[in-house]
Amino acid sequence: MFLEVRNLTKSFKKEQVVKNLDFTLDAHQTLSILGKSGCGKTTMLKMIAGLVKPDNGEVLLAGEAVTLKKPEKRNIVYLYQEDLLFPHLNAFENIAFGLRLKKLPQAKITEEVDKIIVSLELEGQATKMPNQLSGGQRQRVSFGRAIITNPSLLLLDEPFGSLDAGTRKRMQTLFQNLTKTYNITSLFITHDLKEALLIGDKIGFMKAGNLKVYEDKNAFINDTTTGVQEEINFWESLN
């Protein structure tokens, strides 16, 4: 397994937000992971990144143990729902950030952040700035940026929440091309159910805390528990 999550838990002041969290997930897989606001999702990826420290449990990567390491030694990227571009550099730059603290040559630089632009369909875009894109093209060059560091986990927080529907359904296919294209191991956070079963490998659904991964889309889809049968119902009936 390459991300194993371990009996991990937190509480804020008396409330108990996250529960004995555990599971695991392979190598260049995606567990997309749906539940109601205030269930624990974020404190859950939060933790993972490094950005909230646990009450207990541990995180591995590839069998190394990250818990007690910083957030910018784990090579763990955390994508938020906003895209928060740098707003005094162009695309290029934003994209090419990483690599410049990593003081790659420029010709290295300028070869990996033009194919990055290329894989996100960003072509004519480089020397915009961010004002200067549309809602979608911001959240590419997010992307971009987080992807060209080749992180070893990719943290998505409803990435793609603040998009119109059209721009929506565009972006999940890009995800689903990029993660094949670069082996993203990637945890992804959504309310949408559609969503959720079309990006994930893996279902997770995470309530009061407590989360249970499944062992396939249709044990999730089947759990009476989670909602869905009501949602697909729902659907049914205006056919």
Second form
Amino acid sequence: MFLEVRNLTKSFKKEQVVKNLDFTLDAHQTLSILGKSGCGKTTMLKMIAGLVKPDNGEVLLAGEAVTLKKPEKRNIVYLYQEDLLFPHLNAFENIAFGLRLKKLPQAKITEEVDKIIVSLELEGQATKMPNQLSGGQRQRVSFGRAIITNPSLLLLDEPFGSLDAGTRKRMQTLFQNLTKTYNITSLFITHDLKEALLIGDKIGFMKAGNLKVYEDKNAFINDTTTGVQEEINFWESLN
Amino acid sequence: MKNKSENISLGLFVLIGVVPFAAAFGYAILYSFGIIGVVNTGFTLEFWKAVIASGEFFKSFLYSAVIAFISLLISVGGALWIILKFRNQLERKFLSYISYLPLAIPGVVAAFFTLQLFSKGGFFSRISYNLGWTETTVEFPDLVNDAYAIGIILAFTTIVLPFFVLLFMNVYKNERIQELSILAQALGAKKNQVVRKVFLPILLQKTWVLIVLYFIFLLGAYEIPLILGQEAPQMLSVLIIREIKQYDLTKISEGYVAAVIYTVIVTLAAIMLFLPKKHGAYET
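Can you switch from the form predicted on its own and show the form predicted together with its partner chain instead?
Okay, now the whole complex, with that chain kicking things off.
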């Protein structure tokens, strides 16, 4: 197993937000996680990223415990719900941010960034500042900036939540292509059932701090507590 | 209707904001060339040559620029440090309220406070005497009306630093620097890299216009350098007013020459600062 989360727990004051979280994920797989607002999804991602300290439990990445490591030492990238770009840097420099931290030679940085700009269909946008880009373009720059650092694990917190339906669909396809091209292992939080089924190799459902990861997509669809059956019934009733 | 009210607004702006300034500037130019003035006899370059030859204006300009620069450096640097170290504490209501207070203190009051605290007969000199550190007031270091303008810089800092603390606090929140810092960490940035590559560039880029405007403001400050400055060199406004108000009527025109040069430099700087920038397709 590439990612192992064991007994992870977190409380804020008296409220237990994440309860005994236990799951695993293979390398180069995406685990889609569904759940209502406030059920502990974001706290779970932040604990795995090292941005929130868990009360108990541990996180292992490729067999190595990373629970006590600082966020910058984990090689895990957490992507916010919004397309949060550095406002003082253009699209190229935003993508190159992680590479510049590693002090790579300029030629190498240019080569890597140009390559990813093509993958993200962002040709001609490299010199634009974040406020000159559309929502979808900003989200793609945000992806590029994360992927280029070759993270061991990518944590995405409702990344397409703020996009319109058309852009969202294009971004879902792009994300699927990128995960294959760059062999990405990721946890993908979403509120959208269709998106979860489309993007995830495995599906998890979080409720009141507890995460249930399903064996396969059919097990998820057949579970009456997830709301999938209600959704199917709704669409069938329209016929 | 809309055009009419726009025209009225523009007319009022020109009447209140432009006409008095242009009239005063025109008056200063005419005075500087000897065209008007009690003892002036007609157009001459004599006053301009005298000001340029004496070099006092340029010395004063440089002196003022250095003082304004050091005061701003301390204020901006101090404010950035405070935001970096004590931002969470400053968000508490009481401290946030306290940080607004210095903004309500007029320059002249700040100058008198500084004089009372740091002069040879002032508060700290007396403490130093009572503690036995100094035996006479002369032994207390020159902190006001001194050669290094320490008093002026102290007073400027007292007024300007709290403003920048509040400004940076707002920019920090509005630009979501907290989230961007966390993101930078997730991308592999160490704490000092977060400061150098995220915190400082964003805050400074978003506020540099105000920093430059404050530099211009301090360059032309009057009350504080008048009370806390030395005889020579003097800061610009003090020098200009001294020249214009002096008893030797033939020297008044030289004061106007200095005022004209100063106005031209500051106006050019302001025009460069506010030149329209190119906007992008999605810019809001």
